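To begin, one chain is listed below as structure tokens, in the form predicted alone.
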Amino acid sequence: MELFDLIVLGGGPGGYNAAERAAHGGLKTLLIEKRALGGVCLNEGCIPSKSLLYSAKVFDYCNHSDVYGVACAGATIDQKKVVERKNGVVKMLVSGIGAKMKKAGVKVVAAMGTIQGRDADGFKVEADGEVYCGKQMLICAGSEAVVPPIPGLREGLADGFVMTNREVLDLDAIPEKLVVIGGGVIGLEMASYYNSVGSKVTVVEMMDKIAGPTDREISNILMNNYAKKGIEFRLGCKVTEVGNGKVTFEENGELKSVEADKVLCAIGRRAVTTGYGLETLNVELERGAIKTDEFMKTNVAGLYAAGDVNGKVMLAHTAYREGEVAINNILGKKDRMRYDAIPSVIYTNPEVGCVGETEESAKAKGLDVEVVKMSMMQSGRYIAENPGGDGIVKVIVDKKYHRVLGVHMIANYAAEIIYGAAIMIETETTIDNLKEIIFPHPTVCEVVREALFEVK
């Protein structure tokens, strides 16, 4: 039986990035991942939903090159070439973390792990035949799509009628009529791709508004921008079965249904902690996840958990921050988790941006803050780039301690910008000291910088 300082179990996001953290600051690191390096987040998430997002902007273009003054006339989708790149997107990169791991000396295996305990040696592990036992363990087991008790639901899954995140990614022919069943990110970017290239798309949403927590303002630009793009919107509505080639749902306390040729099911994502052994350690759980400190510590001595698995903010980037936290802490080194500035974007054309507090959110806490709105028309890259773009850019201000609480934007390119503005919340600067910032110019980024301008 091998022993290391550190088993890693789970290869995703905050599993890779965490082991090689660990491996560099001197651990001896196992990394168990039972499918292929990069976890979800790579495989079958935020990886190839960009690669089909960004084949989708360029058809985008192609059909309305008109508008910039370029003929391209007769431009067609290729659905199974789009997929063919989007594997090797995904294969070019797990390929390279396999070669991270190797070039940092973690040991690598590639088969399920199956938690056996722990003794005064420390965590036993199960893989491929082999026990493993690690001084201390890292558990990055990350989540799984949700799929409710709805009738037909389970049973369409099974004949291929019903797709999840992962089947949706690989399809090679484009449906006539897409159902997707749930308005949070991972619904929003796979209707925004199939709209492009020519589904028909219904988004099925029981809340009053899509795209989640984001500011209600922003998320109902991007739902205007869709519904003139094509996409149906049904909110405030409850899916009651799936089947028959339809999507029934209550609306206003009446049965109505929508034809489907594919039905996605996005509705969300919850936390993997079954079929791995976990209960042999008894972990305290939280809300159907491991219950993590800001130091990414469970309740069992020497076990520490980040990414999805622990249910705090299900995004790739803060799983890597929290592996990071949790590795430094087994390092000896004072470090702690923050939730308020994670940055999160919806990749859709516009893209969204947000850091931070919302309008709604302020309000709800009972913060004094002054909201900030400019339009994205204010950027002359902007307007060069998007004709008769209605983007806009909130800046919510601390009005005690004049700075910045939240950063919210519709636009292209958010996603590159948004970052800025995590930092700006991060590090507590005030308005005073971002307006001596310099901006280039001309960009769109500059938007943010007017916002500034204008905080009384």
Ligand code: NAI
Second form
Amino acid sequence: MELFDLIVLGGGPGGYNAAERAAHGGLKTLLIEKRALGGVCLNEGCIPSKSLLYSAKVFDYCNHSDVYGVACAGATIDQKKVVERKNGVVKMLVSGIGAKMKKAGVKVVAAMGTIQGRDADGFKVEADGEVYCGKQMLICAGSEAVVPPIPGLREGLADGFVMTNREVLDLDAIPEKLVVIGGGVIGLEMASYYNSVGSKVTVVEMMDKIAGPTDREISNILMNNYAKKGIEFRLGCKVTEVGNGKVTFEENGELKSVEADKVLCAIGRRAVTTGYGLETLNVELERGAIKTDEFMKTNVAGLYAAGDVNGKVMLAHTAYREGEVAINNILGKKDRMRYDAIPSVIYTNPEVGCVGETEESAKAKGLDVEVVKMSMMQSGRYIAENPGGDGIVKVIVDKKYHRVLGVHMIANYAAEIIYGAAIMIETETTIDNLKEIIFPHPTVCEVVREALFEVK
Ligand code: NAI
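Having seen the form predicted alone, please provide the structure of the form predicted in complex with the ligand.
So here's everything in the complex, that chain up top.
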């Protein structure tokens, strides 16, 4: 039986990054992945959706090029080519991770790993007929799409009428009518893509707003942008049945339905904690996910968990950092996971980028805050590139310590700008010190600087 310092179970962003860091830190490391390296993010999430959305953006530019003085009449979209291009992007990145693991000296086993228990030597994991032993173990088993017991949903998934985040990225024909259940991140990004390429899209959302915990003013701007582009939003509507070419939902106590050629079910994800022998370790769970502390430790000595499987913040970049925290602690370096400056992005057009407290969440915590709001029209570059744009940025400032607690913006490039705001929060830099930082001109990010000068 081969003995490792560390076994990492699951090769998504949490797992592969942690395995590489562990190997660089001198640990003999084994990474076990049953599907493809890169996990959901790379194979059926973040990356493929960005490839599709970029194709849609190019198509949108073609269809609205006149305003820029460019004529592109007769643009068409070739869905098969869009998907082929996406597959090429994914393939390149997956093989890149394989090469990284090899270079770092991580042993990769491409098979289902099943935990068999733990003894004095360490954790025993069976994969591909072999049993491996790890002195310590990091679980990065990820999450799966929630499929609630809505009548017709499971049958729909089986016959292809209903899709999850996986199938929706591989459609070889554009559905005429697409109904998206859930106005969260996945629902909105895919609604955006299929709206751009010509589907009639309806988003059915249970809450009274889209985009989950996103600042309400920003989610309203986003919704208005997409309503203008033709997406129909049915808010406050709970889906009750799916099938026979339609989605039925309850609106104000009344049953209504909307026709669909395809349905995307995007109503959240849950941690994967069964099917791989986790129960042999008596791991403590919390709301269906592995309970971890700030060092990513579980209740079992030597056992760590990072990424979606701990159910804290289900984002790839959270997983990266959690994996790093786990490895640093395993290597004896003090490191602690902090969750108050994790940026989140919605890759719609316009993009949404948020980090830290919203006005609502800050007030709920009893914090005394000042909210500075600024139109993106303060940016010359924004005006030049976004005719008719209605983007904004909101900066939430702690009055007591005179520092930034949150930044929320809707405008293209927000995804690339928001990390700067995360640095402002994480480093607890005062507004006066931030004002001394020089931003490039002309850029969209300058509006964040302008907003800082408005703080009292
Ligand atoms: P989500 O939790 O973001 O949104 C699900 C939505 O479905 C909620 O708004 C909820 O109110 C609604 N809903 C639930 N049951 C419903 C029902 N019966 N009828 C109508 N609406 C219903 O989940 P989503 O979009 O599936 O995303 C899953 C995870 O993937 C999230 O944790 C997200 O952060 C992550 N993700 C992140 C991306 C990014 O960072 N850009 C992109 C895609 C996914």
